[in-house]
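Below sits a lone chain in structure tokens, taken as the form predicted on its own.
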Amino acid sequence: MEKLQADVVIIGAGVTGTAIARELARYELEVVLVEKEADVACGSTKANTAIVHAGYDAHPGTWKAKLNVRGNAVFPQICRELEVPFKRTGSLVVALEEDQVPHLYELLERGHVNGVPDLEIIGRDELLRREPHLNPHAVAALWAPTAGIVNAWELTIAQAENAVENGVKLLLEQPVIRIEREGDRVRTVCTPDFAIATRFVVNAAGRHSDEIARLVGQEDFRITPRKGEYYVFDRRFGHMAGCPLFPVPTAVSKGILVTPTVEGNLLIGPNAQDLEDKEDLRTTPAGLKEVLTEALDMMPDLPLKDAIANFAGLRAVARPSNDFVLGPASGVPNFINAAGIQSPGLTSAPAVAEEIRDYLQAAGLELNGKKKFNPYRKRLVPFRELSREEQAELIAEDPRYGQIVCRCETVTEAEIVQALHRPVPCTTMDGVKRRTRAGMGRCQAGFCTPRVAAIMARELGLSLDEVTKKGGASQLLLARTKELLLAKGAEAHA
């Protein structure tokens, strides 16, 4: 087991953990970011609605309310620094019945208390002018112009890349198996391959954060996974919603919405089902039917035959508070929680990072600014977004730009090669997909999978049967067909 030294160990490389890592990278600190999966953004971050919420929904006084509005305000700057696509689309909460209108005014008042700017109620005519595909019986809506849409996993990858480029050490495929204490202080974080002596630990382990907290004796919260199921529609239909369209929320969720994605797809979902199994990401006929039924109430002309994929994600709901769990564990002052980060966790991530920084400083961590901190990160520029002239110039410089690997999303061999050699290791098919969109189009990787696998094997020095979908035992290929037939024939003649 290799031994390391750190000032801070962060457990969990989702959008929250990587935001904290990037924030701490501003200072002269030794920071180690530990992730149990083969890539960053593999937990709740990989499957959610990717909306930057305005902040009217959370109850005043909660962490969700305090940090949503703060996080929203800094999103444009962060996305500009990291070259992450972000669109300030605004959002609408749509009342489909007259008796839902009073709830819009409750949200309006709650938003005013939370400090959300420029909220207003708009009537039916204005609503249908803005959103012509809405249910024509819609009555009114709450308009929140500061809401937006982003790509959650691209933001997370960007934060991780920027943190690594500024000195943070990232350890992938390293689940935390033990945390050692001396008295009331955490001293060492242990993974299968590393023993990391540290002054502070930040617990940003998503839906497993209660299990990490129990390693230091904290048992005053637990995480209940709440599953949400989604449909994704072809990119030809992203225009059908100009912004996220929410129904009037329920007690447990913001409801099943219809929204464009920042890449131009149309997305509907999620429903909300509390579970016991933290790994249950199955979609179900009943769940998908619920999503479709409620989305059709919002938008009756949804192009159902053009749904290209469905998926499920899990929110990390903290019990009993149903709020973010932030701050030192009781009796362990150098173990800081950033747990229970459910919606609006994506929006709040920058503000959560600032809160955790302040908790660490109050607990005794010296924060001396790093003179060479570079807040900027260069994006992997998508070939499909360039003009014909720009594409021709790139092909002239590197002929691999002329090799289209993913026909649906126009992803080139050059982009895949670049994705495999960036600051955060990309070693899985899912990792390539999230960095380039290869396999995310209409055919859902039916064409490009073998070509991406071959490029990965060549660039990473692997055999084809070592290429995995998401790390671990998720190999795409087990053996060559002829080898199996020959082995079977040999057995028959034995």
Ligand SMILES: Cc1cc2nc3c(=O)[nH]c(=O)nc-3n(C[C@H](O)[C@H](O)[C@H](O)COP(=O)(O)OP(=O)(O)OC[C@H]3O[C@@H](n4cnc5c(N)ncnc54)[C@H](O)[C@@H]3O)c2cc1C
Contents of the next structure:
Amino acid sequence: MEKLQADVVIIGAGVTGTAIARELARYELEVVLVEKEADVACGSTKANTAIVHAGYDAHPGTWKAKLNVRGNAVFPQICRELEVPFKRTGSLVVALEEDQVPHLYELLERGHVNGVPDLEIIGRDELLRREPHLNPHAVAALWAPTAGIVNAWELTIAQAENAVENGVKLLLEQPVIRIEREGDRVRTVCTPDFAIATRFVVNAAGRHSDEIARLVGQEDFRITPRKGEYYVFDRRFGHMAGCPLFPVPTAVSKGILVTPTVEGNLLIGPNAQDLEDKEDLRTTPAGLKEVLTEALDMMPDLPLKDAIANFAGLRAVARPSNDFVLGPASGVPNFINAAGIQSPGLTSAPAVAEEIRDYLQAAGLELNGKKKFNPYRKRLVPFRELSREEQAELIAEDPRYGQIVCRCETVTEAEIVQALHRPVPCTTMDGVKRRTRAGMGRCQAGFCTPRVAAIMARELGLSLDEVTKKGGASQLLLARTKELLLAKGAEAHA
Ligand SMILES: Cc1cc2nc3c(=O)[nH]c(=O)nc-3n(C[C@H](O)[C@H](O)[C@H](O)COP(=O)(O)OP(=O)(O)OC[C@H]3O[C@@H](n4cnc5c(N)ncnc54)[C@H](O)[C@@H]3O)c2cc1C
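Moving on from the form predicted on its own, kindly provide the form predicted together with the ligand as a structure.
Once more the chain from above appears, this time first in line as the rest of the complex follows.
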């Protein structure tokens, strides 16, 4: 087992853990970010609605309410620094019935208390002028101009890349299995391959943050998963919604909404189903039917035959608080939780990172600014976004730009090669998909899978049967068909 030393070990490389890692990378500290999966952004951060909420929804006084508004305010700057596409679209909560209108005023009032700027209620005519595909019976809406859309995993990859470029050590495929204490202090974080002696631990393990807290004896919260299912529509239909269109929310969720994605798809979902199994990411006929039925209420002309994929995400609901669990574990002052981060956790991530930094400082961590901290990260510029002239120039420089690997999303061989050699290791098909969009288009990877796998094998020095979808035992190919036949033939003749 390899021994490492750290000032801070962060457990979990979702949007929360990577935001904290990037925040701590500003200081002269040894920071180790530990993730059990083969890539960053594989937990709740992988599958969500990706809305940067305005902040009128959460109850005043909760962490969710305080950090949503603060996080929202810094999104433009962070996304500029990290070159992550972010669109400040605004959002609408739509009352489809007259008796829902008082609820809009409640949300307006709550938003004022939470400090959300520029909220207003708009009437039917204005609403339908802005959103012509909305149900024509819609009555009124709450307009929140500060809401926006982003891509949660792109932000997370960018935060992780920037953290690594600024000195954070990232350990992938290393589940934390044990945390050793001396008296009331955490001393060592253990994974299968590493023992990391550390002064502080941050628990950002999402749905598993209660199990990590148990490793140091903290029993006062637990996490239950709440599933949300979605449909994604072809990129030709993103224009049908100008911004996220929410129904009036319920007690457990913000309701099933219709939203454009930052890449131009149309997305509907999520429903909300409380579960026991923290890994149950199956979509269900009943869940998808619920999503469709409610989304059709909002937008009756949804292009049903152009739905190209469905998926599910799992929220990490902290019990009993139903709020983020932030701060030191009772009786273990150098173990700091950033746990139970359900929605609006993506929006709140920058503010959560600042809170955790402050908790670490209060617990005795010295924060000396790093002179060489570089807040900027260069994006992998998608070939499809360039003009014909720019594309021609790139092809002249590197002919691999002339090889289109994913036809639906116009992803070139050069982009895939670059994605495989960036600061955060990209070793899986899903990793390539999340970095380049190869496989995210209409044919859902039917055409490009073997081509991407061949490029990965060549670039990473793997055999084809070592290429995995998402790490671990998720190989795409098990053996060469002819070899199997020859082996069977040899057996038969033996
Ligand atoms: C359906 C749905 C819709 C949502 N919509 C929105 C939205 O529109 N806007 C918004 O602001 N928020 C939204 N959210 C919430 C947002 O996605 C989450 O709050 C956020 O992604 C949580 O990030 P995280 O880093 O805390 O957790 P995660 O992304 O789950 O990351 C935790 C990480 O810890 C790792 N880990 C776990 N155990 C271990 C271990 N033992 N050792 C090492 N690593 C470990 C996991 O593999 C994972 O990568 C939504 C969530 C869902 C599920």
